[in-house]
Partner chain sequence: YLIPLSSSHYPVNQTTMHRPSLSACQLILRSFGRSGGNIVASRRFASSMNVRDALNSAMKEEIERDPNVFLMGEEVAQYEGAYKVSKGLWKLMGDKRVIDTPITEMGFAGLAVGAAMAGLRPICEFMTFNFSMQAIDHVINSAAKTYYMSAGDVKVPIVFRGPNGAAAGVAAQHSQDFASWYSHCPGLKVVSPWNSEDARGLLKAAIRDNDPVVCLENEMMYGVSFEVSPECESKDFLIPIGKAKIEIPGNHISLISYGKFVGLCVEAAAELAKEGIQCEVLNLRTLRPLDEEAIVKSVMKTHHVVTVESCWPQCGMGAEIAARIMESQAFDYLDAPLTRMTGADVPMPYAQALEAAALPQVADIVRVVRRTLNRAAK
Amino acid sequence: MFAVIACGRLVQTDFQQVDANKFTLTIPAADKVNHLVFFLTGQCPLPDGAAAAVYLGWPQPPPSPPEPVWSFIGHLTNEKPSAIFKIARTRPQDHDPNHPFLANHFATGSWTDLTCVQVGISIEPVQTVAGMTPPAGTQADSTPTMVAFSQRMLESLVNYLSSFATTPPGAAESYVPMSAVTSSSAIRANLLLLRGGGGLFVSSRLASSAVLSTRPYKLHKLESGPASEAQVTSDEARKYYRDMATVRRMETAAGNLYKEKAIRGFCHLYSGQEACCVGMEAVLDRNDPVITAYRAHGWTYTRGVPVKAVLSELTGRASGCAKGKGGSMHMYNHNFYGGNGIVGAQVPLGAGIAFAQKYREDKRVCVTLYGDGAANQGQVFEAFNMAKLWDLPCIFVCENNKYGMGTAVERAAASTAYYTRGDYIPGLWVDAMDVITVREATRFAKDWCLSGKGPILLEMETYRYHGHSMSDPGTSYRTREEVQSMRQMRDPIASFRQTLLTAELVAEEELKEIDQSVRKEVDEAVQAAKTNAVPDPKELYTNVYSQPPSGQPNYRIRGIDQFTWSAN
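Can you give just this one chain, in the form predicted together with its partner chain?
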């Protein structure tokens, strides 16, 4: 009775009747499918007064139970026997155990195969179906005229170029370098649009925005959580991709510099955790202070310190963001309080920064990050207590990468549900391998704090690919297979890339361009980090005090013996 076509494939008619009025089939490799066309084959019409409600069931990734989450996407009737649906990955917020398609435990296809989608057709009275609303984004759009198409093409070009905009120091506005305009890539991007536009079908035209779904959250002492889907513009998509790619490449470069012995001491790499800093920064602005621990290079970058200044600081050059005096664990910027070396110490400091904001009545939040290892520190709970007692606008964020140095969370914490460990502070568990999921959680948290409800705790479940630091290969306490599997299955950059391509927000060409541009930026930064000047020897003695003691205006600082002084 029914058939479905996915573009570029054979028509599928292998519906199985699982109930008196229900039919299902499986569409493999559905993560690559943008649209589905459903139609009545004409073999036999629908009963009078009936409509065929079409559902899609997307499987859930672990640790959720292996059952699909169903959503309604549209319907067919005898009067409208065919329809085309755009299948964005929407799914309901809550798993509905009473959904019609769950009553039958059919297993056509493996639930653990995350790329399949189940299609369910249920024949129901027209009145019932008419009242059901499909989620936004499933209606295929059509642009009837060339004018509208050209408009979209130009919008895309502007979006693409504006991702290259920079503000030179002292300038009042941003500028786009001519190389971006005249480069072949800009033209190629537009040709892509033109070629695709010839057919005037949505499948090869880029959208200027899309609705993406977030991964499910877990709530602690919260009635409701963040949005289950979010509008993402192609501008935003490009920015997030670029920022994550930059952090990844910068950290890789840092690892290489360390192996070459250009970086000494400690070097804790953030690779794998990029979605956390990029996703959070998408909602924060530069007036919201951030403080974190020592795995800080990613945050240093997103807080506005250029890659060159980060890498130079790591190699101890005067062009480093702390003039070479801080090193890996002590990088700062406006409203970025480091970079802190003592595990857990940054948490009361962050509560203090939030205290200052409340004291001054600034409408800002302070984001205070710590790891799963620090989560057991006493001072963290002391900070929680005061933050809740005094309603401080503090977002505590536990970046849980499953290992505190070499100790897996189960071996360190009696309770690994870090998002609940604030006890009286509401908490959210976030799958932090997806940047949009992180973004919406941050939006929720920021709104929470700014509405005067006091602090909130976010647990960002993430993963680090490298060891604890450069001296740790990272394999004595976890398996290589685990690391590899995370890289292959859950990499935040690769999965975001896939999402963008599927949603047609950004062309593959553009992503390649971004990758190349990031590589160039990091390569240049590495060169500078290797060759720039080291600090002047006088810097040994500077910045001990911000002002000399009031009774000793000519105060000198002693060197390694009584003959050696800052000023002689």
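Numbering follows the first chain given and starts at 1. If you superpose the two forms and keep the largest set of C-alpha atoms that fall within 1.5 Å, you have the rigid core. Model, not experiment: these values are computed from the prediction. Compared with the form predicted alone:
Annotation: Cα of residue 79 displaced by at least 2 Å between these two forms, core superposition. After superposing the rigid core, the Cα of residue 304 is displaced by less than 2 Å between these two forms. Residue 124 is among the residues whose C-alpha shifts by 2 Å or more between these two forms once the rigid core is aligned.
Show the form predicted alone, please, the one above being the form predicted together with its partner chain.
A single chain, with no partners or molecules, comes next.
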């Protein structure tokens, strides 16, 4: 959320959260730093009406206790997301016992070096911060024009590069190794500041690929887990972003159609969980079977069903993926065994599909998904037992969106560490609000199963923005502030968008074009879902018997065959 740059150093983003709205970071050898650049990374904007108050905490010299002496130096807002502060010769002499960061100082051992400084950022109301005055000498530095700002940043960049200069034997000039340019996070940060500060584009070239960090995993009965970094190409990045944006807009459209009463019956939206289906599908191929519960719209799309066929199925149209006869909970496609309306019932079915794969010696995995609400079902544990007993190639996935219907997981389960509840089955906890983290976890799980080690259990911790179904407002058991906070701080699409821009994998203009294309696709699908033909009444009799009983070609449904009709 926040980042700091000291001239000639790498960007620091390793802020530690010490309270609900307070963050700290230590800058070593700060006595050699004149200015600090603070900026919002853009991954998580500040809440509406809030500002980020920036404080410095210098350690007190002996014999005083090694606590930082805090002073306010300025603030950031969404409207003013960056600032340069002068910190040279700003060590305060007076200790403020009422300072908000006083109780959150680092341990004594971190302050043995009196040259370090601690940065504190406190998210506070704009009105409060606006009335605060920085001490003399710490006011934000300013430049009269964007050109002057750019010149100063480029000077810093040149000075930094010059520090790597070497003179090869026999050469008359010094050279800067290309590795210093291509691998430097500080250089990338300076270029990004120039790019975002006022439209000065240093280079219009985008990277064809980038190495992105995954979020930490938790392991159960595993000696090692997925990689902490992953290579992502620009084409992959575009696809992931488009797929997640499509699922989000499709679900928004479904919610609107339900409110218009164009959709009847049950309707469970997937908004907020898009990184789960998109990240996993990035590793699977269409020969890998998938079976899930009733929150199935997103998975239906990633399994190859067009948006038009998903929305038309919801409105009961013949152009739907199940010819308008399945609805929200019963959508299918090749190797997609659908949503299932009975809580937990799909788990033993998934184990059965994995058994068939092993019996036929197919090199495939079956992904079997269920929610945290189904995790306490007895049939789930029976399926675990058989899968491990026979070492079936099954990836069990608990999509933990924190609430089973209207009950928080802590109120429903004695153990909420769902990734450990396979007991003898290895497990992996995954931050499923990040699509690349999900992708690498799935890659690890698929390799595990295909190597003959048996099943594995993934807990995808995610969050649903809407209620359990459309009949649930979703606010009687959680606050609106909680939902808003998740949208602002943890949204999988917004955070991935910022990651792509920071890594320069995709240009912002292209992302806007993707958004417009998705909007057009979904709008056209909505129109089709409203106007396409409904199923012919004859469809009541289809897909019941694949082969009618011998001698009874008109036999369709037991109890209403032609002889029963004539008898009546």
